[in-house]
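Here we start with a single chain on its own, the form predicted on its own, put down as structure tokens.
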Amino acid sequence: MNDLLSVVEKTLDEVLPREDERPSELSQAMRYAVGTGGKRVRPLIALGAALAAGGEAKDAAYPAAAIELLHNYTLVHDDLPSMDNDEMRRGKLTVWKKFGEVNAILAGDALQALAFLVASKTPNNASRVVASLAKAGVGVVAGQVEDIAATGDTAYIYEHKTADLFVAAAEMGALAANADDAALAKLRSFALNLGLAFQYEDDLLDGDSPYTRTETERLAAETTDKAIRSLENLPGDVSVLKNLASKLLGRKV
């Protein structure tokens, strides 16, 4: 897993602007947003999907970086005063609190645009990789709108606000490794269920699940099991994805 994380960090460092690149306020805010920690779950899914499809992790280096950039853009905007109004994330000041609200909005915009530029660099199936990222980008915004509106449609919010990026990560990684349709379907199923499990676990950690604790724990275990079973009969090494799913279940942070 450490080798895969190194691929992610190296690629992110490559594609992000240098801190002294003009305008430096923007470059610094972008690097700060992406570099303030996080588990890198989505890029690891992308790399793991490439391996599971029979390819190599390096095939999916750009998709992995792209999905992390898009994810962090959503976090920067979620934290804004007009949305969640959060001042701290991962033990550090949020981007708007450190760099100002205007710079945070612009940094999020730039991260989103950069995500598509990076995805377009994928050596194989670049156009399909970009399309997958775009679909997820629209989906996660739709999920956020429904969440803010408090519609009560938990399934829709969980699928789009959380799971869409997981599905895109797996699909992008698999496409980068030239996966066939059967492998793509299995990896989409894996990622959808893992995304749902991830959200149920988040609810347990935050104590704000719309379900009882017992029901939330059951749903987390059930969707994790579905995710792992989706990996059966794939042509490549599925150990990374299996280990990731197992570690996310019952996590403490």
Second form
Protein chains: 2
Amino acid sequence: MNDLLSVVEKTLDEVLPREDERPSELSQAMRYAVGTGGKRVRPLIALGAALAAGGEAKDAAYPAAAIELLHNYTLVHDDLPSMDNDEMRRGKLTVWKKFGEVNAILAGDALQALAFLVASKTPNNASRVVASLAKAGVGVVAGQVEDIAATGDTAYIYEHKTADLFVAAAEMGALAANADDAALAKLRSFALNLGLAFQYEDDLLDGDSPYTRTETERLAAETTDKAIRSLENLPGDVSVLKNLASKLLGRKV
Amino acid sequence: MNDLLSVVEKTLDEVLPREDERPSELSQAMRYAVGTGGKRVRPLIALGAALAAGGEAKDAAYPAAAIELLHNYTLVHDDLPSMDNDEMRRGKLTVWKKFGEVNAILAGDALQALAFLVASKTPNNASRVVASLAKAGVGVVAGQVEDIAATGDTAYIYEHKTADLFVAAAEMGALAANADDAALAKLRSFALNLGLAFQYEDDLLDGDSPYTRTETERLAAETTDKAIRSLENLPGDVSVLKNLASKLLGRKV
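Coords for the form predicted together with a further copy of the same chain, given the form predicted on its own:
To see the whole picture, the full complex is given below, headed by that same chain.
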């Protein structure tokens, strides 16, 4: 797992602008946003999916970095004063709090564009990798709009706000490893269910779940089981994805 | 030219979500932002570049739509209260004024993702088309950051804030028509100079040019001439691009 994490960090460091690259306030805000504090769940899904499809982790290095860049842009925009108005994230000041609102909007915008630049460098199936990321990029915004509108349709919000990026991560990693359609379908199902499990846990940790604790724990366990069962009969090594699923269930942060 | 414009409008209509597509406030804001009031300069450059490279306009329909979606997301975000705080654009309320600030941020974000989804559908050289769009997507934000920081480096700002999207439009259209490297270089030079000419004119029309009227007119004419000279010895029909360049020079709006 540590080897995979270092692939992620190295690739992110390679693709992000140097801090002194002009305009430096933008480069600094972009690097700060992507930081090093995250769990890198989505990139690990991308790398794990490449391994599960019978490929190598390095096939999916660009997809892994791309999905993390896209995820981090959504966090930067979610934290904005006009959105969640959050001042802290991962124990640090949020991007708008540190660099100002305008730079936060623009750094988020640039991170999204950079995500697609990085995805386009994928050695195999690059245009399908980009399409998968872009579909999730639209979906995650749709989930956020419904969440803010407080429609109460938890299933829709969980699927789009969270699971869409998990599914794209798995799909992108699998495509980068030349997965066939059967493997792609299994990995998509894994990621969808893991995404739902992750979100049940997340709302429980944040204390804003629409379900009771017992219900949430049952739902999280059920979807995690479903995710793990989706990994049967894949051609490659599924240990990374299994490991990730077990770790995410019952996480404390 | 009208045939080409109808290719643009038809493709945009095809790729944008229906107004009732969930979440409808997002779909409506996205459609509203792209509207029908624009001059569609960038999509026409993409289609014109495909023709100039010896291809057909339809080869570049997706690149044309993609560059317009990306351009329009930048306008939506530029107009935000924390940015330019503009209430009107093209004689209509701006997106944030009509749909609220949160929906404007999110509609802009979704338009950017959609731009890449559409670019990924290009029949030829899709991953290079995406890379070109993404590079411009990062560049245009860099230009905007420098513009807001008021560094006074007009050359940098013009090149990135405006010309980057013109260059991407030409490059994407040319790639979609399988242009060779020589044709690509000519079309990039055309678009860079046209973009600079366009921005000289724009600042003159807005009354906030850093140059005098005489200087600006000279600079605009010079760069337009340079743009038109770049079109020599291309394998296809350059009349659309020539026509566009002449129209843009001396425009009144």
